[in-house]
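Consider the single chain below, provided in structure tokens and representing the form predicted on its own.
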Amino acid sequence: MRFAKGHGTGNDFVILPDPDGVLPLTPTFVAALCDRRRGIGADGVLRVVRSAAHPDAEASAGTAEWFMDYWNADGSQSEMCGNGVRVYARYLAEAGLVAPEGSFNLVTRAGVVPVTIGEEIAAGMPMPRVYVQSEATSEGRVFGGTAVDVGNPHLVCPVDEPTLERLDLTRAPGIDPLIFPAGVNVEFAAAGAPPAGADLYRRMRVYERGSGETQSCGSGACAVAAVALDHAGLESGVVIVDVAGGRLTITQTASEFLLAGPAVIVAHGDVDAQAIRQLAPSF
């Protein structure tokens, strides 16, 4: 089984090429794949398959070629991914699958997504619906915060920067069980001053379900910034999100929300089937 190893902001992925959808993928694989002591290591798995060859994905088969096929760590599924959709298409372009330049659609659980590829990989993110005020729980410290749906659900709290710096998330923060059923993003987000070209900043640490805190989450990063301009009152403009893996800058105007930064492909190898059935003997 081949793989490839890449990552968007420091959130890394396995990338498992699997155009006709023949590889038995099953929960307990990917997390095993994922292990980052006795696997490959990642935050999560992106499959790359054709849309025809996926039930999730066949009624856009004539909109989009390739179906992003998102895992998350512990091997639960995930509707969208932003760093996975740019790594997926920085994966695409190289191995030739698409042009290595130029804008083409993907499909994902959250919808097709159109991507366009240069020395950075912008993605069109669904649009985010900013809609409830809930909190979430750390350390016996509650934060409130605003519920947003970029396609998969986000918690936006935000904090001043010592709160930020000293945050402990190893261990997942609490939330509302009622408002988030199938679990939620939780990002902590400190403002500061824009840089040139932006018309906000924020700073931000995350995280995410199914993978705990990751050096970045490109959908996290487009609630932050969809809560940061809903704050300000703009109905539009140019938000930087820092991450601890770098940084992206998210652009919304009246029809489009744009998720941009780098995506790089660092590896290339082979799945040792075997060692990896004895971390998934179900596989």
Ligand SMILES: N[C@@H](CCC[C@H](N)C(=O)O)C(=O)O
Second form
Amino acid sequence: MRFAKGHGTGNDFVILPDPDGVLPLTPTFVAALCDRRRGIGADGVLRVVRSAAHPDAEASAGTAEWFMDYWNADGSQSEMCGNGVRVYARYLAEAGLVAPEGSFNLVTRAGVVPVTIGEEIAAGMPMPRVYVQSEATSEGRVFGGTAVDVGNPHLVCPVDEPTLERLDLTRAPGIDPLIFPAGVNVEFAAAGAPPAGADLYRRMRVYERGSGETQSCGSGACAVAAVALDHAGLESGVVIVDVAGGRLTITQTASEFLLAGPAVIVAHGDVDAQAIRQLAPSF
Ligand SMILES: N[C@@H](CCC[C@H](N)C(=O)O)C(=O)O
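Now that you have shown the form predicted on its own, what about the form predicted together with the named molecule?
Then the entire complex follows, led off by the chain already shown.
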């Protein structure tokens, strides 16, 4: 089975080219593929499939040719993956499936996302909805936070820099299942001085639903930026969000919420699906 490997600010993905939607992907197979010792290893899987060939995207096939079929490392699916969109776009461009520069639309489970390819890749994310206060718990500490929907669910907890540094995210933070019945991605964010050209600055760590602590989460950075702008009373602005794997720039205007940053493809190869199947017998 052909695959590529790519990442956006250290958020890494196995990319499976499957234009006609014939690969019988299952949660156990995806989890085995993402296993960092016995599989290829990744935070998630991006199946590259035509919208017309996937039941979750058929309705948008007239608007956009390609569908991002995103899976978390544990085999669950999510509505949105901001870094996934950007890495997927880089893959399409390098494979000659879209123009190497310029804009096109990509279907996701959270709707159609406009993407612009240049040195960096920018995704026009769904407008965030900042909706309720909640809490996360970690190592017996309770952190107040704000729930944000960016197509997928997030809980953004402001912390100071020493706390951010010390947090143990090897275990999932506790969350309120009544507010987040389908789980939630939890971001911890510390404020700092904005670099030139930015209105606000945050450093962020994230525990992703279905993947654990990752080096970056694009939709999480958007959620952090949305809360930062909201708390600052700004309806538009540029927010720089630094993550372990690099820097993301989020720009809110009256009509757009843009997520921009690097996205690279680092490898192409063949994976032995039979060997993966032995880890995941139901494939
Ligand atoms: N890393 C992604 C988000 C992936 C999905 C998330 N784990 C979820 O379950 O919602 C990003 O870059 O946005």
